[in-house]
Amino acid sequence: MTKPYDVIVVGVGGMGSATLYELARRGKHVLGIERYDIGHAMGSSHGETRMIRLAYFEGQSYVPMVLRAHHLWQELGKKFNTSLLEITGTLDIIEPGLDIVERGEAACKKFDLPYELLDADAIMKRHSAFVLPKDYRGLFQPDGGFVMSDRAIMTLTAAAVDLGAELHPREKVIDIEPLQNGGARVKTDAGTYEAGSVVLSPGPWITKFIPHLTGVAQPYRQVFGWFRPLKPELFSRGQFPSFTLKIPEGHYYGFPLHGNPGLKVGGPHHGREPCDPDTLIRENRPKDEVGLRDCLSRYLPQAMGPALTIKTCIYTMTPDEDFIIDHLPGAPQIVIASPCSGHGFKFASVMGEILSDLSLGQTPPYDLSPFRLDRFSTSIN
């Protein structure tokens, strides 16, 4: 058995890589265990880019965290001489009868964030790639954009190792056992390790470790793709924002052209196709492209060029679509950092700080009560 660690991080994706880095930065003896390669495409963190919105309609309790995350992505990019955050502005567009714009506006007002309310005509005049029904509307927030997700994981992991973190890729965790002394033992297919605490951030594999979360943490298959626009100039930075689009066909999202010659579009958001991460159909199917083109053909027709790439990932959803960030009941030395319900990557930088605090017995400076396990009727004691 190896010498005990301060903390073991199980799962080195978005949340895990940020936590590994932050713990190493604090001088802790930390081990990161990842079942696949670092930066793999088997879970929820891959795909080049992830949106970051500050007009957070999912709930105002998220806003202080996303503001801190936004700052950290910029600072980390400067520190490591790379770009991790691209600011494009974000535009949330909705069909009639939804309150997403009102909730986003309330968050902007409470936290003094700049924003604009736009009707369909104003959106199409400003961003001529959109074709919208007259009764659609949107909220534009100029400070949002996207995080370079693949680059972020690689950057944070490399920095953690450089600071002394131990990293075990391609090693599968079999069991996590709380110890009576307050520590925990982690058994893998290659060895057994002990630590004062464990951060459990395995994404869609969370129920493999906590079976009682079955039915609370449900993985869903998600599809996204890159399409070469017919008129690329309409989708360039400055001409086209990062966007979400809540329409009868589903909840879609996308980004301006950046590096990749294709326009990235994902959806239908939270498509509700349950899956098991170990048996997921990862190759694209004809209906996957059709589902994305359902959005493009009606609302972004000038993006209807060839589909360059279609990929899948996994969103692990809770019933209320909020996070689970908590200590395991009866075993506070195990910190649960999953699932993130399809909107978590943008928070990874600040979650590195939060999860490090929790794993070291400290209290993070945020209201985490909305993310507690006890909000669900299912007991996992």
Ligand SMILES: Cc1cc2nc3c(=O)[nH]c(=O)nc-3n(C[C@H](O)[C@H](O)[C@H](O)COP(=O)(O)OP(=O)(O)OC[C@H]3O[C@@H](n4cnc5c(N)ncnc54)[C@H](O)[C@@H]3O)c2cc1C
Given for the second form:
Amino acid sequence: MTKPYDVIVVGVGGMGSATLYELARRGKHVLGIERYDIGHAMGSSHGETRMIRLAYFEGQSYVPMVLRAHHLWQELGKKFNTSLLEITGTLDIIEPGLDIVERGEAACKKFDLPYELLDADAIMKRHSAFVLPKDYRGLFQPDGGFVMSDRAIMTLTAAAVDLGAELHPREKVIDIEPLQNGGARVKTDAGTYEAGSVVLSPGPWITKFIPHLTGVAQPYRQVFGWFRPLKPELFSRGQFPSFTLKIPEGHYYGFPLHGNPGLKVGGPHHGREPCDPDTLIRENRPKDEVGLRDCLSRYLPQAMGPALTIKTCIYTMTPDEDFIIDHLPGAPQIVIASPCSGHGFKFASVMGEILSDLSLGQTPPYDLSPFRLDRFSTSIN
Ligand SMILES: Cc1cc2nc3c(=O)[nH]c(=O)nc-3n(C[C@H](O)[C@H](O)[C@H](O)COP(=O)(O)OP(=O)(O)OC[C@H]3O[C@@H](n4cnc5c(N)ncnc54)[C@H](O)[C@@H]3O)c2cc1C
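Please give the other form, namely the form predicted in complex with the named molecule, since only the form predicted alone has been shown so far.
Complete assembly follows, chain above in first position.
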């Protein structure tokens, strides 16, 4: 048995890498255990980019966190001499009958963020790649864009190691046992370790550790792809924003061309295909590409060139689509971190701070009540 750690981080993906870095930055004796390679493509965080939107229609309690995350991504990029955040502006486009624009606008007003409301004609005039029905509307927010997700995980993990964090990639955690002394014991396929506390950030594998969350944190198979546009100039930065598109076919999203010659498009966001992360079909199937083309053919026809790559990824959805961030009931030394529901990566930088605070017995300066476990009627409450 090695000397006890202050904290063990279980799962070094988006949230785990940021937490490992932040704990090491605070001078803590910290161990990160990851069952695959760092930056692997088996979980929820791979695929180069993740959108960051500030007009947060999902709920105003997210906005102070996303503002801090946005600041941190820029600061971390400067610190490590790389770019982790690309600002392109974000455009949320919706079909009639939904209040996403109103909710995004309310968030902008409350936090004094710049925004513009656009009708379909104004959107098509500004971004000629879009073909929209007349009654569609959108909200443009100039400060959003995308986080370089793969790069962020590698950068933060390497920085944590440079600061003294221990890293055990390719080691699988099998069990976490709360101890009478207030600490925890972590058993893996290679050894046993003890720590004052554990941050449990295993992404879509969360129910393997906490079976009571089955049905509450449900993994879903998702696909995204890179298409070579017929007219690439329409999709260049400046000409084309990062966007979400809520249409009858589903909820899609995409990014302007950046480094990669393919236009990245994902969706239908929240398409319901439950899966187990250990048995998921990772190869793409013909219907995956068809699902993405359903969006492109009607709304972005100039993107309808060949699909260069189609990838599979996993959302871990809660019934209300809010995160789970809490202490394990009866064992507060174990901090559960499941910030996903398809929109969590942008927060990883601030989650590093929040999860570090929680694992060290401190109170983060955010309203985390929407993310508590006791909002569900599971037997672990
Ligand atoms: C297709 C797609 C598009 C998305 N788009 C966006 C977006 O535009 N903007 C946004 O903000 N969010 C987006 N999200 C959501 C976001 O990517 C997730 O919220 C985020 O990646 C979750 O990070 P995580 O650290 O919880 O999970 P992961 O990054 O999957 O990390 C969990 C880690 O735990 C490890 N692990 C699991 N079990 C064990 C074990 N037993 N032992 C050791 N290690 C273990 C896994 O191997 C993994 O590395 C998207 C998600 C998907 C799938």
